[in-house]
Amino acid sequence: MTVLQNTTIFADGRLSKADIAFDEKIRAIGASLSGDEKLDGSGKLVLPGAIDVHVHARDLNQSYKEDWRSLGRAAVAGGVTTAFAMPNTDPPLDTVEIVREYRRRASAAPVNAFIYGGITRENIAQLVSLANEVDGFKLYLGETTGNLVIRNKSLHRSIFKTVAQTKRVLAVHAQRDGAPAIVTQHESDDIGYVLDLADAYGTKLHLVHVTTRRGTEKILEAKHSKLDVTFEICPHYLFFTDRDRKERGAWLKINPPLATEEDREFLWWALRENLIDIVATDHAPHTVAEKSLSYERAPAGVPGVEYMPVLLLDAVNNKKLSLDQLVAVCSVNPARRFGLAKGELSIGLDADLVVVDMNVEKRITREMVRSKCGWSPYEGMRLRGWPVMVFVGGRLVHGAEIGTDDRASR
């Protein structure tokens, strides 16, 4: 049993001074707790580990971009203790055999690994059996890496109906293809189409990487009508706009594309108003060589799993966000949506803990990036508030001792 002593913990929506004792589960929260190993957490915060419900772990035939081990190393350094991997791998995660192999590879990662099953035109009849192997399904209605886009509306109806029968969450990339301005302009319509399908078949829906005010408002209307839907935004839509894309070119080529300053400000407002369900990264680890190509030839997407909690911790320090709001969108809400015994500091839940020093300040450099892709769109940003120790299932996976960082200050 490990005891973090003299800490400030965030539990039940508030900060309090307490010790926290744990093995693979949280066993006790209180004063003067006893344990086999005691660590002094004076001056530090203890938060539940972040849950990133949208990462591309690559591996398999694209392990040169990222593999589960490097993905996990990057994730825990930033305070992400659970990652949900998307199925547009090479080969895609669309059969029982491939999903099992992917899960075997994921066991090498220092994070809790969850996997979406890919939906193709060929495997719709097998989705019920595939549901026993995956933690959710992913449907692509717009262009993505690989050959998973389905545009046939008749197939869409069949997919929503079948996934509803499995009781799994269906994550949907709703935005259509096209020039950036066109994608942004039509996001609300594309989301509306998907909401109608979920309503018709009673599908548990999760909409990924929402970028605009109108798209968000469309989802909020559906929620008001009691539709079973959640949605996510991504850090890059909070920190960059279409102007940044025009300046930085392929480095900020993202799918769906960066939206306007007005949309960005609305997302911040919605976050502060507790209208956003989840913040997830859409971590897309393309290599430096790939992103150095021309805009037309470069792949879309940016890495992000390593810095999501840190970006938001800095926002807390700068009074742009409350700690309660950060924990809700990074931990509590994703855990509840996917039925995980995680996301909160509560007795009996998994001991996925992040010890944070809110006064540590660092500038992100390329040299400190742990992702195998070797770069970050946030390079040059100076952020305050960093994890100094991270536990996954009670096991120390980042930070040698309280107050140190094993690699980030190289």
Ligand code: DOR
Second form
Amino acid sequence: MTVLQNTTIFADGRLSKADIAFDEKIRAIGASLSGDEKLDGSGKLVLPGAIDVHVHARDLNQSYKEDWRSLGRAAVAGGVTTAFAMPNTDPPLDTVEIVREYRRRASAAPVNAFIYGGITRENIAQLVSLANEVDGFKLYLGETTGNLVIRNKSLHRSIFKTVAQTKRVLAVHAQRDGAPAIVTQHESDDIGYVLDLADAYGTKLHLVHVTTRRGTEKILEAKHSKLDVTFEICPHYLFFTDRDRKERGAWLKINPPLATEEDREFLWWALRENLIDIVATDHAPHTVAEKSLSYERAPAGVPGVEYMPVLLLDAVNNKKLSLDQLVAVCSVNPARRFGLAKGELSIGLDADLVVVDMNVEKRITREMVRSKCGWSPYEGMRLRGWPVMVFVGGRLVHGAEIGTDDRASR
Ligand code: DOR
Ligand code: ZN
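Output the form predicted together with the named molecule next; the form predicted on its own has already been displayed.
Let's see the whole complex now, leading with the same chain.
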């Protein structure tokens, strides 16, 4: 049993001074706890690990961009202890065999790994058996890396119907393809189309990477009429807009594209009003060489898993967000949506713990990036509030003590 002593714990929506004792699960929270390994937590804050429900871990034939080990190291360094990987890999995760191979590779990573099954024209009849191997399904209605887009409306209906039978969450990329301004403008229509399908078939729906005010409002209306829907926003839509894309070109080419300043401000407002279910990164690693191509030729996507909790911890320090709101969108809500025994500091839950020093300040540089892609859209930003020790299932996976706090350990 490990005991973090004299620390500040964030549990039940508030901060309190306590010790926390754990092996693979959280065993006790209270004063003067005993255990065989004692760590000093004074001056630090303990939070539940973040659960990122949207990463692209690549690996397989694209392990030059990222693999499970590099993804895992990047994730835990930033305080993400659980990652849900998308199926648009090469080859795609659309059969039992490939999902098993992907899970085997994921077991080498220091992060808890969950996997979405891919949906293709060919595997709809097999989704029920694939459901036993995956933690959710992902459907692409618009352009993505890989080849998983389905545009046929009658196929959409059979997919929503079949996935409803499996009781799994269906994560949907609803936004159409096209010029950035068009995609942004039509987001709420595209979301409306998907909400109607979920309503018709009773599918558990999760809308990924929502970028606009109107798109969000459409989902909030559907929630109001009791549809089983959740949605995520991503850090890059909180920090960048279409203006940044015009300045930085291919580096900020993302699907769906960065929206307007008004949308960005709305997303911050909605976070503070507790209207956002989940913040997830859509961590989409592409190499420096690939992102140096022209806007037309470069692949879409930016990495993000390494800095999500840190960007939000800095926002907490700057009073743009409360700690309660951070923990809700990063941990509590994603755990509830996917039925995980995680996401809160409660006795009996998995010991995925992030020990944070709210006073550590660092500037993000290209040199410190752990993701294999080797760059970050947040380079140059100075952020306050960083993880100093991270535990996954009670095991220390990041922290100065085990020498993973610098680049030399990559
Ligand atoms: O920008 C994106 N990149 N959007 C997606 O939908 C896919 C992702 C990727 O896999 O690179
Ligand atoms: Zn994605």
